[in-house]
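As structure tokens, one chain now follows by itself in the form predicted alone.
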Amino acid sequence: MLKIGIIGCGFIGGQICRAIDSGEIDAELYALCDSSESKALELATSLKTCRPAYMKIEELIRSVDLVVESASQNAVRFIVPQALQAGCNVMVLSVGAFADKELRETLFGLAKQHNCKLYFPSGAVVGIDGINSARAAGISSVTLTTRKPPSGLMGAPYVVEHGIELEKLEEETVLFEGTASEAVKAFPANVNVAATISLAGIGFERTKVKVIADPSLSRNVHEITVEGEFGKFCTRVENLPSPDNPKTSYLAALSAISTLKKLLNPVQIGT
């Protein structure tokens, strides 16, 4: 069985521990990892039938089939490579750490190296297959507009950089547009679904964005504009934040679930 270790106890690294405890995931919770130890733990107490070890990352590396990254983008540049060259597959949350070139590169390298995958899920978007088959035609543009509540947005560096002061927005206002590759460093926690276009479509130079904060929201809105070879989609997805975290929204963590039954399961649909 799968053994599988997730480092980041948040919300989506919960959601994937309760499926897994559920046995809607078939496979073995086997360890957890968080910067809060007590996080860690008073996850793995609240479940009813795994019994995941606490372990520090460089343990879990070792002890693991599958690490899952929930954690941060900084995260990211400390667990991925360390899992790789320990022969390790990786399924990635924080996508968006790899729209820093030399890291992807590194990254990319490691895994065909050491003979692993890393697994990126479509997050809080839809269109991800349409994007990965069009591609094989060729892409001329990928547009991504996300509109979100202004409390989903604060404390983004481009919020605070910039002085914004979301609380006194009363009307739809655009904050943001230009390429994914400076979307995801002026929000680092509203817009990994960019870096994830841009990896499965025309990279985080070409790839343009858009970030609107309305204040008539309740919830996350991705609307995705894709041209090329095989004509034109548009995908339009509503996302009830997570409970927990406005920033982040129900359908990433679903998403992340689906990716691990999809690898489990010997039937696949879709691109």
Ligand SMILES: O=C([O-])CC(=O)C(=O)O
Contents of the next structure:
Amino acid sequence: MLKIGIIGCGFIGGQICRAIDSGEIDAELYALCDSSESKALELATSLKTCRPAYMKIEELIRSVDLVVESASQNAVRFIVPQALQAGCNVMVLSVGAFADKELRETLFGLAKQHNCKLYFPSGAVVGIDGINSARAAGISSVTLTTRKPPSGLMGAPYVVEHGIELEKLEEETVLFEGTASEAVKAFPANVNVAATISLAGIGFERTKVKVIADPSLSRNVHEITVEGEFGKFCTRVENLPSPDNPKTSYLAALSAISTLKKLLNPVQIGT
Ligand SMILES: NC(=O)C1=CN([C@@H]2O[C@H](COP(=O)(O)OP(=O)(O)OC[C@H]3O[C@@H](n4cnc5c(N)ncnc54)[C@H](O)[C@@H]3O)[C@@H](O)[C@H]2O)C=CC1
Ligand SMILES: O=C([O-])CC(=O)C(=O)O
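Based on the form predicted alone presented above, generate the structure block for the form predicted in complex with the ligand.
Then the entire complex follows, led off by the chain already shown.
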């Protein structure tokens, strides 16, 4: 049975643990790790059937077949190279870290060298399947427009550096327009989806991103427009935010669960 280790025991890590615990994902939840040990232990004791051990990152990587990174972009730099060098497959949630070209090329090279898989779930957006298909013939443009309630954007480096008083906004306000490369640095916990879209499509410099704060919203809304040789498509998802972390949409955790189920399933549906 596939042994899974989870690094980052917040909302997404917790939802994956519960899906393994309930038997929805047919794998062994072998180990947990979090920079807050008490958070990982609390999660472990809340489970009904699984008894994962708490391990430091290095020990966890040595002990499992697949590492789930559900921590932060900074954690990716530390965890993913070690995991690939140890021969582990890795599922990455903090995809924005891959905007760094040097890191991206190093990690893709290590995956190839060690014959490991890197999995990037679709996360909080819909349409990655369409981008994957469209790329086969050529894509001319990709834009992502993300709208979140101000509470979901609090603390983002861009907001802090520009002194934006989110709590005072009374109407929909465009905070940022730029490339996906700039967006994931400006909003590292808000638009990892821009990185996944970039990897699937035309890269971090050609993918355009708009981030909007809207006090009338209670959902995280992501719209993608793609044009290319195939024609054009637009997707829109209105995500319920997680109750624990308003930055993260529930669909992002479901997407991670679905990716794990897909890699374990002999029947593959969808692109
Ligand atoms: N790909 C996508 O579509 C999406 C990606 N995300 C990203 O996924 C990641 C997880 O999201 P959530 O579960 O909502 O976050 P969360 O904030 O609820 O949980 C993150 C956990 O990771 C731990 N952590 C942070 N840095 C760590 C490190 N260096 N080593 C070990 N543990 C560390 C924290 O203590 C926390 O318990 C975040 O980076 C988030 O931005 C979130 C939503 C969508
Ligand atoms: O969960 C979401 O709506 C998107 C998100 O935070 C991210 O991509 O980092």
